[in-house]
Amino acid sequence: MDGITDASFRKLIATIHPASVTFTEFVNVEGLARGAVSMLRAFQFSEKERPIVAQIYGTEEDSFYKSALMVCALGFDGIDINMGCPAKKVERRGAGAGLIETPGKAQAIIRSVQKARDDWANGITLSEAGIRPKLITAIQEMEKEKKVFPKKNRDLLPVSVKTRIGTCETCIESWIPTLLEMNIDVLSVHGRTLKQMYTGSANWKILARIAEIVKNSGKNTLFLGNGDIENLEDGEKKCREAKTNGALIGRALFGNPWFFSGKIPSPIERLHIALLHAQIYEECFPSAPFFPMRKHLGWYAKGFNGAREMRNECMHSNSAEEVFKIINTYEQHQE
């Protein structure tokens, strides 16, 4: 999700309870294989978040190429493409969810993809993929500030694929088999159509329709649903009566990161796991301005008597500091 699970967040998320997979924020492949260093911030992790797969997305195949090669070199655990992003800002220009409408060009970016995968096993080189030498640079310093943690071995990564059920209409018929033609490793598909962007209700009657077509394939293919999960029990539901491999997890985790625990903390553990995000961000981030963490704790502040007026002070925070002292205060009044 994008502006959401930044490192600050999967570390959290690994420090209370861990996912059994992690992916990152999706990066745009034609701005980090043109040299776009700043970008790579989102690739950045810590040993605690594994199993985690880096997300890219974009339109270019030879982008996508040396995106992912720099995916293997930084030492993720897989390589998910993003064929399911409803933003205006990115189907607009073929990519994400727009994807749905050219499958040969949806076929292609699978292929230059599972090729840099390839590649990087047999022993290829960032330079001798034309890699910029900034971007090289920038990968090796993230090495060594333990920022990134590059694998021994150059094992083959598994390829995913992320897309909905359509983008007017249901086009699963032929959607479907059409990235399971490309023997991905991972499947995962949201039951909405690109138009209904988040609006309605997930459609886990379609998403079943798919875990058969994925099964009838006799592909290997692992096969993901997501949408409109509450709770780790609706979740185990859907997947069990859905007949699906697992589920992604995506808004259920605003300002929930305890999502995996099925714990319900009191409002004042909220707070304190709000002022550990707040404190993991500038320890990821120490340079970085505060104001996207203050979304997060927006989030926090729910649910209980004061949680108005202190979601208004939070949201004009500028370091955990001050979450702190806001929080303290919020403590006192309690006593």
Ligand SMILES: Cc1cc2nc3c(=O)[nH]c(=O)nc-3n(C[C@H](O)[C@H](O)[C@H](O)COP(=O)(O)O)c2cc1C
Contents of the next structure:
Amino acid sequence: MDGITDASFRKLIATIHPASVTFTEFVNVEGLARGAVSMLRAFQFSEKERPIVAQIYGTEEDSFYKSALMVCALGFDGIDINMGCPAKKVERRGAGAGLIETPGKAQAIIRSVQKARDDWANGITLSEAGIRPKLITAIQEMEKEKKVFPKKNRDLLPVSVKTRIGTCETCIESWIPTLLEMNIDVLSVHGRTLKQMYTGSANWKILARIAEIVKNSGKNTLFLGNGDIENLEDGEKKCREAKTNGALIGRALFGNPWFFSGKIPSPIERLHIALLHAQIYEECFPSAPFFPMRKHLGWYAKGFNGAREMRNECMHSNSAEEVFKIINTYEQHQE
Ligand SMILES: Cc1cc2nc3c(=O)[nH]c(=O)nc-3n(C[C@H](O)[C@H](O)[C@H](O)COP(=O)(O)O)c2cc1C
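What's the form predicted in complex with the ligand like, now that we've got the form predicted on its own?
Now the complete complex, all chains and molecules, led by this one.
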């Protein structure tokens, strides 16, 4: 999730309880392929997060090809194409959920990514593929700094698509077969239309119908449902009823890296994890500004007396050291 599932958050989750599979934030292929080295930051990861999938989005097939090759070179376990983002700046350019309106283009993009994955397995190098030298140098530096972990072997990576049930109206009867025709390895669908953005509820009845379409297609594609899962029990029930192969969890993780362990933490445990998260953030991104951490701190500081005051203080914090002081003061008042 953009702005949320950076390397620090994923590492925290993997530290508490290894999640099944983690996804990076989405990365724009056009920017990356043209040499925006800073975009590689979203691809930083640690070994304990495996299996880890890199998510990419955009519209240009050649940029998808180049970005998918870089994903292979960085050592990811899978490549996911975003065809579900409803943000205006993405969808208006025909990317993200905008691709639901252009099925031919969507198929061409999948083909490009699959070709990159195949070419990588067959031994192509980044320079042979026309990747800009500054990107190749940056990737080598990330490897040296142990920010990525290229694989020794060149096994074929799974290529997957994450999408929605339609744009204005549901269009799964045509859209889902369009995707399945491309023999993608995994299909994840958020049970809302583009127009709905995040309003209303995710429609798990439609996700159940998609599970049928996938099954009847006879393809080997795994199908993951997505939308509004609140906890493990709820997720298991939704998957069982809709007959999906699994689910993706999004917002239920905000301030709740315990999700996969099923644990309900005490307020003190929440605060200690808030601090650990802030420390991991500084370790992962030593020269980045601290403010992207603040929203997470706000999500942790909930459900106890004094939480509102603490949230306010955290919203002005600028380092893990300051977070430590805020939490320490709170703990002293509790004693
Ligand atoms: C802040 C935010 C950022 C998101 N960024 C991405 C993204 O980069 N890629 C993606 O596939 N979905 C993204 N999503 C959508 C979620 O992955 C998920 O499909 C959606 O929130 C519904 O699932 P949930 O109810 O479990 O949150 C984002 C959602 C939010 C709220």
